[in-house]
Number of protein chains: 6
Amino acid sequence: MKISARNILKGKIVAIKKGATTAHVQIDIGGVVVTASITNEAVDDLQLKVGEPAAAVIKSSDVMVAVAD
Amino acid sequence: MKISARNILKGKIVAIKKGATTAHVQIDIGGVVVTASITNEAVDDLQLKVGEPAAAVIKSSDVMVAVAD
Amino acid sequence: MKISARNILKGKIVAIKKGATTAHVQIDIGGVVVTASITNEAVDDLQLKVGEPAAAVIKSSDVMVAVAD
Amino acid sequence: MKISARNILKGKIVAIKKGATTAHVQIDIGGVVVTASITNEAVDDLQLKVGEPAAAVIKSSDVMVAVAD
Amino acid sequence: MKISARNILKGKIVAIKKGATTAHVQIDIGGVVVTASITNEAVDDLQLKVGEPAAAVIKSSDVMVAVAD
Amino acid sequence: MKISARNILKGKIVAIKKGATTAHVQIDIGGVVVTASITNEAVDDLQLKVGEPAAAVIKSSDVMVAVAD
């Protein structure tokens, strides 16, 4: 599958955290680490595993630009 | 301001292209380019230029993640 | 890929109306017809075309829950 | 109430799961099963029950299009 | 229409730009001028006018926390 | 820090509520209360307290517009 979100950012998984319906993933993508939040389904289903590579996939009209004051 | 959003990517802006009303603006966060599509008001409120330092601010749950099939 | 999102409802793409940075996609799922706003390099990247196959992805915490007064 | 979003989605409530703050419910839209990650206070508020007529609501800028590889 | 969104901010509509697809609306809720980035056709299909009442709905999972440094 | 999203909606923390990993953060706003649903950690992290100052941010391309039927 290609997809239109112009941010894929991929890394390797180096935490996985599981609420009761929502799950924190965090994906080093070279000395940055990048949390998603997402559902306890969808680790499940594509089978997430700590060490293993994965992309941070980010719409770009969800990003935001920050600058210092 | 310190905000809530889990991911603050810092780097560099390397692109800023204008539409009607809606810009897209490219930060460098160290190899990896980072779009993000904001108003153009937003880029004129920040001063954004190309080569200034700036952040992609990205909530957790605007964040999903990918495996290879 | 596999990605995280919930929501992959495949169908057909019935137009798509470029504007200057943003364009808008609408998918026929069956009957339904989802729009979709992406960016304009994303429409030549994934070269999509009226008539070709393509499906809407959707996170599930972009989805709100509607019902009559 | 009308609202801006494009995408309104009319179907049945088939499952709603509740979490410690954020529930799942899936509402199938005529073949098709929609996921909505909403605050239980939602859930409790539209008096949402399995069976119950319901629409998902996207707007057209959290939809993102995939085509195959 | 009654919605899961958890924010109704009830206010009048203060301006209304139109780019090429996309639409800023502002919203004034009382003293507060909220923006909200639609498309062209909603502000059609809602026949938004400036001076109308009018209110700007947001999901909570949309919603960030900012406090002071 | 400087952000580009439009909308800094400032108040005062009227209620947090945790979940396992998902936290509700009511911002009264002046007679309005704003709901956000944010990480746990990010709740930790900025220290959130009821009754102190905040700030509510929401991106325009997250708002949507509403009127009455």
Given for the second form:
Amino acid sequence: MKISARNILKGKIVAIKKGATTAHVQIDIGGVVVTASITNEAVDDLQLKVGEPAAAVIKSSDVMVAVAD
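Given the form predicted in complex with another copy of the chain above, I would also like to look at the protein as it appears in the form predicted on its own.
There are no partners or other molecules in what follows, just the one chain.
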């Protein structure tokens, strides 16, 4: 697979929580968990399952930075 996104974080699916139309897929990236919000249809189409390898692909034109007061 080729993709233009530069931020690809490989890990393992640790949880899938389906809602009415949207699912939250949690991927453990070396001890840090990233949560993706995708459609239930995408979960089914990709046949995502807990324990399987997956990648979080981050493509965004905006990145925000915060610091403590």
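Residue numbers count along the first chain shown, from 1. The term rigid core refers to the most C-alpha atoms you can superpose between the two forms while keeping them within 1.5 Å. These numbers come from a predicted model, not from an experiment.
Legend entry - C-alpha of Val63 moved at least 2 Å between the two forms on rigid core: Comparing forms between the two forms, the Val63 CA shifts at least 2 Å.
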